[in-house]
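Only one chain is shown below, in structure tokens, and it's the form predicted on its own.
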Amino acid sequence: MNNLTRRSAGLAALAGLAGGTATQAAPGKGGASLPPIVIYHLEGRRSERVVWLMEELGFPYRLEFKRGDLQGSMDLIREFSPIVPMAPTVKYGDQILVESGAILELIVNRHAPGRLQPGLSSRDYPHYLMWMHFAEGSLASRLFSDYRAWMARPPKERSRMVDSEAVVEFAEAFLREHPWFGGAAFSAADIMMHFPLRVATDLNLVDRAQFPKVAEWKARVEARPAYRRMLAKARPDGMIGSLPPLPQHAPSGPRPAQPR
């Protein structure tokens, strides 16, 4: 045995102690069965989503976090997978796991066929998979590329390139056609989109009164039974170490005509 697994079976039999969702092989419903699941987590943070999947599906999961305590959090996670801490990091049988979008579609794909996702043949599916991946590739990319450059200066006026209005607005505009970012029904694209149009909002990227289908979409998403038990565990005293909000957006309205 190496010293890194040495360090996981002593943190995952520490972790045992500590509480937490028990977790213990299950079937998945029409699926393969499920290994045993361990989030390493940060509150408020992306690993929010995979908690989340899981009281969506009902399956079992630990859950591995200091409570108010993002960097004793961080250390867990450092220990548990040193090369690349980062949230979430998932245990999943023998395996170690990152990358949120990756983690529920593996989940969702081997574990729960046909649900929380539409079929692959429908006229849904295209639109749920671009969403599953435009939610980090492109959208929170975008935000938090902006929220750096606008806290060193604030912006006089809309970006000639795409920007932070412009990915939340290619979002607002699928919504007045459709009613969940999977098409017809909520899919674990939603889950993959809270996060960074919560950021949008919450960190001042953009007006929010901008973007009322947003609003409305966001409204019923956290409306839901999962999600809140999702907070309850996840986020049980709110969202700790936010990032303060910009003190400015850019001002609304069409970006500048390209040089030709």
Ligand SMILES: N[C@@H](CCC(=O)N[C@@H](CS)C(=O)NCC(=O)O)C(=O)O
Given for the second form:
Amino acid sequence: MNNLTRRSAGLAALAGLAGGTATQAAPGKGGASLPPIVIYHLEGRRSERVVWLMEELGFPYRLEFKRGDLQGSMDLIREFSPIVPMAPTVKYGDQILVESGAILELIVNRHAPGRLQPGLSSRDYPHYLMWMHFAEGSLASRLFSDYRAWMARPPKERSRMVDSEAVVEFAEAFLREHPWFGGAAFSAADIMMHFPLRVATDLNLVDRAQFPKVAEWKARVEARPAYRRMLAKARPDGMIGSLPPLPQHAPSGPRPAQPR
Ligand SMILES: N[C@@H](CCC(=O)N[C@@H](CS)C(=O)NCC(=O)O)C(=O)O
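Having seen the form predicted on its own, please provide the structure of the form predicted together with the named molecule.
Whole complex next, starting from this chain.
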């Protein structure tokens, strides 16, 4: 596909196939005014986090993707940002941004003070910040490295290292004590944690039945009106192009003892 055809595909996606535009809303009280936001998106992938956040906040955005066509959506991203084509890629005013966690923190901190995160001096804030970063830094990274390794060679026993089961168990243990990943209230940390915790069970990396608190939390966040609006706009035909689940997850239970 040449550049002109790609551009036409992009325009077609914008005109007809791409998701909707949220209603205009003023940024949170005391927040800076929001520049135009364009979210380059892949259905069912991490870019949903940004759409979901904007829906929670009632902030305007434009969504760019080719409905039902992950490759076509990827081509739109590549055309816009060839160096590191990833979803999400966000046009924030005239700046191009990647990394969903950074994008969420930027929007919340700069444009929605006091919303979707605990107060800076609250007891919940350190946990909130930890989960904001744990989602990609430790959880998603371990899930996908286990997935690749286990696809190549199914495991016979648990790893001695912190594995998929250990990182999901950490989340389960936290949810035994707190209703949300930001502590007392729903926050951007719940938005960050949703994708990897969904992947953990959808790809059969862990045994769903072993993590009832995660399952109950997942049902609660997925019932939120903003999540439902995100689905309608950003995943209108349900999940497409899923990776195949593992035929079996690693045996569960205690990790083998560390070698001396
Ligand atoms: N840590 C990044 C990860 C972004 C990422 O890897 N996104 C996936 C989709 S969920 C992607 O773009 N994959 C395409 C590729 O790696 O070629 C974030 O949280 O935004």
